[in-house]
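Below, in structure tokens: the form predicted alone, a single chain.
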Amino acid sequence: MASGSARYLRYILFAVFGLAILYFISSSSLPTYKPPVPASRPGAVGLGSIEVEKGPEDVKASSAVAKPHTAVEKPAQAAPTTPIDKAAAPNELSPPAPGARVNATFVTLARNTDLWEIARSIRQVEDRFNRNYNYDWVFLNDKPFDDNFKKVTSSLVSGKTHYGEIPNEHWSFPPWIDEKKAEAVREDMRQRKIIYGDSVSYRHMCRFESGFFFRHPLMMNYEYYWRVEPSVELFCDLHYDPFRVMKDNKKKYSFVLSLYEYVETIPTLWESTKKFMRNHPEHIAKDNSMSFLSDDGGETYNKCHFWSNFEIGNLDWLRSNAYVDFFESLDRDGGFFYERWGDAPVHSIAAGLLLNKDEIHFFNDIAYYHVPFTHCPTGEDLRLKLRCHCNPQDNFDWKGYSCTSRFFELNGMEKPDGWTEQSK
């Protein structure tokens, strides 16, 4: 009997000990991270549930410019109620970068059918840069944007989104164009298999990007722009504000890729350019970049241009008399339709002639891809610091068909370490 009682007592003690161990485990937990929520500050401008501090100059500028009625405001977010909700709040995981913002926007020309391609681009830009800066985004289309396009894109952009329709006169044949002649040119280019040679819409796009996007009512609210195309990729983090670099250093135009244009698409573009130079010598900058464009002092065009599907630029320059006179002179000559002039050589020739060479900037650390070319920053240390995922051997900068070496030589710039390995 006594031995039985002792055995029961041992069972009870084991049970109590086991329950104590279970209680200790269940009441313990790993420490949880609670992202800091920025506190409100005087002079700050709200962006959803975060705020971006603005300097006096920027506050004055923003109060003087009315916001377009086409802006899509972000829906109010309910306060987080569970740890899962808190972890999913992007604006808590990406606090705003300090400092005042420039009066700038991203701008994209897109169709409704481009939705998922531009969604990819937006995520690239937001994840690598804009989620900490919250700049606006302007979308332009020759047709009205549908509700699904607006819903998806506005959910991806950390700033405000604006949607505009292009006026018909900016996306059609101007009255001085002989449409029969233009049609014959397209057929000839189709037979010769010139890229986009038979496309009407591509020509309207090139003309619009060359002469009208910066004058659209939505764009009139801004001083700087960053052009973003569907299906582009940014390979590296960007830990500073390129708009601020442009403004503080008085830069008017910038690029990451340069190359030679297809000669079949621009046979008379340089003749039209020389006519403009004769008629408007007052617009030609004294310290221009003619040697980037020509190997013989301006007699002929060497076809070098900045690839304009990426560009960050100053809108006031594009709206200046010098640039508008240049565009209108080319437009009257009809080469957008009688040939196939692209906006890239048009922008590049204008920048090369109308700007001083120190007003053009090369962004080595903005890693960029648009089919089929890649700009991968030169310099291993830089790529590691910026968490780049591009293959440096894909970098186009120092290849034979690139014009970036010419830009470096023109400006007396030293090429970065490692460029010779990427030139092979």
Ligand SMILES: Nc1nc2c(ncn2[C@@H]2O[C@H](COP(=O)(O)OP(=O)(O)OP(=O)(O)O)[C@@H](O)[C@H]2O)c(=O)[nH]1
Contents of the next structure:
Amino acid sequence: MASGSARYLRYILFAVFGLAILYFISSSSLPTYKPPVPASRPGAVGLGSIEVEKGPEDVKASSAVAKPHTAVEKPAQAAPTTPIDKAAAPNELSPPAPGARVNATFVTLARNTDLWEIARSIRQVEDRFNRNYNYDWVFLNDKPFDDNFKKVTSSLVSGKTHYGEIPNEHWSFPPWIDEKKAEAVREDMRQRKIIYGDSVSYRHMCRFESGFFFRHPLMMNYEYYWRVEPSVELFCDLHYDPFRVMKDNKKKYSFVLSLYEYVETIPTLWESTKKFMRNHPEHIAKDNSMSFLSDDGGETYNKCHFWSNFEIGNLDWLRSNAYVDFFESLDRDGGFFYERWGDAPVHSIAAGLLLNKDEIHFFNDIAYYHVPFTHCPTGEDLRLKLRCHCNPQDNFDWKGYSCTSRFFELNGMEKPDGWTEQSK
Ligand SMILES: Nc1nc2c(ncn2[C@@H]2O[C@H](COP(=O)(O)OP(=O)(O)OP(=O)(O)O)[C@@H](O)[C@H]2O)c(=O)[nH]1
Ligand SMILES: [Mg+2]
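Having seen the form predicted alone, could you now give me the structure of the form predicted together with the named molecule?
Now the full complex is given, and it begins with the chain already shown.
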């Protein structure tokens, strides 16, 4: 009996010793953990290679690197011991992309009631891009933002948030406008069922976006902006910093979608533009994009415009004498109230005439939706690399009502492979 117990004891000791050796070998052969490379770093999704995205688990594991003793723990062992309230420290989910930031901000005009629609937009912009770049976000409103709006939006934005109220002069009838005449126009447009035709606030919004957002005190410290509206979608990862692309390539204005404007909303906009061109020939760029705007050398407007609910642009250009003179000339003519001029044709005509062609940029790889149009990048290779979730058949670029083909032709750009299949 005693010798039997001794034998069992020897077996047990052997087994413990063997297990200890196995554990030593297996743990010393674990690879050293390297922090994940953010997929949205410039070059991370190079044109010739796909970099494997690190899932949230991997990224979370990067916090273990900071503590050398836990670096070799397998996630399966670590998980049950991680306190639930420490499981997802937001700052550790997404390491910042390397490289210097541009002096830039997102900007959103919104009402308090737009909260959940803008929350959706912010979340997409953050997930696809800004979580790695942490750019600021400026929110502007004609009324004070309430605490709930500030609380929710600031929790979603990875950069600093700023909330500003619009001064009354930038959101009201200027003194030279005949308000009775403006009211009669609205009534007429209401009867003709012109979209937003009877709205006063929509007109203030369009005038503010045309002439004032870039001069708001909160915007004065920035050089570039990216406009984001409620309920928009971003369908692809953004694998580089578009502000950096704008700055390094001296771009002043950019777009993803273009289309024709409803003629009923801008019957005299081109007459006003021509008046401005006669009065200020010094502001017209030599190598401008007139052929994007007009099919007869400037006689008439073909209604093409960049869709300004998305735009990344240079604020100093909008604050330049050329742009401000253009806006003030239009504003005096009264079409923001006597018609229903939108900021999209106003910005687009300005970009087309005041900028040289090579200062306007088309972002094919920023996949975007604002009801009812989609820009889904042409080219399957690109869509797969950028992990896009848009249906390529929805891409509006090459359809009949888009002006993007004109932009390509005017700039001598070759259309991406696959465009013909999307033109139907
Ligand atoms: N503060 C404020 N923001 C407004 C007002 N009207 C519109 N906006 C904002 O101005 C931008 C454009 O307004 P939208 O209602 O989206 O206009 P739209 O894009 O032409 O039309 P939709 O198809 O309805 O999106 C959005 O960012 C709105 O949140 C307003 O009265 N007050
Ligand atoms: Mg909108």
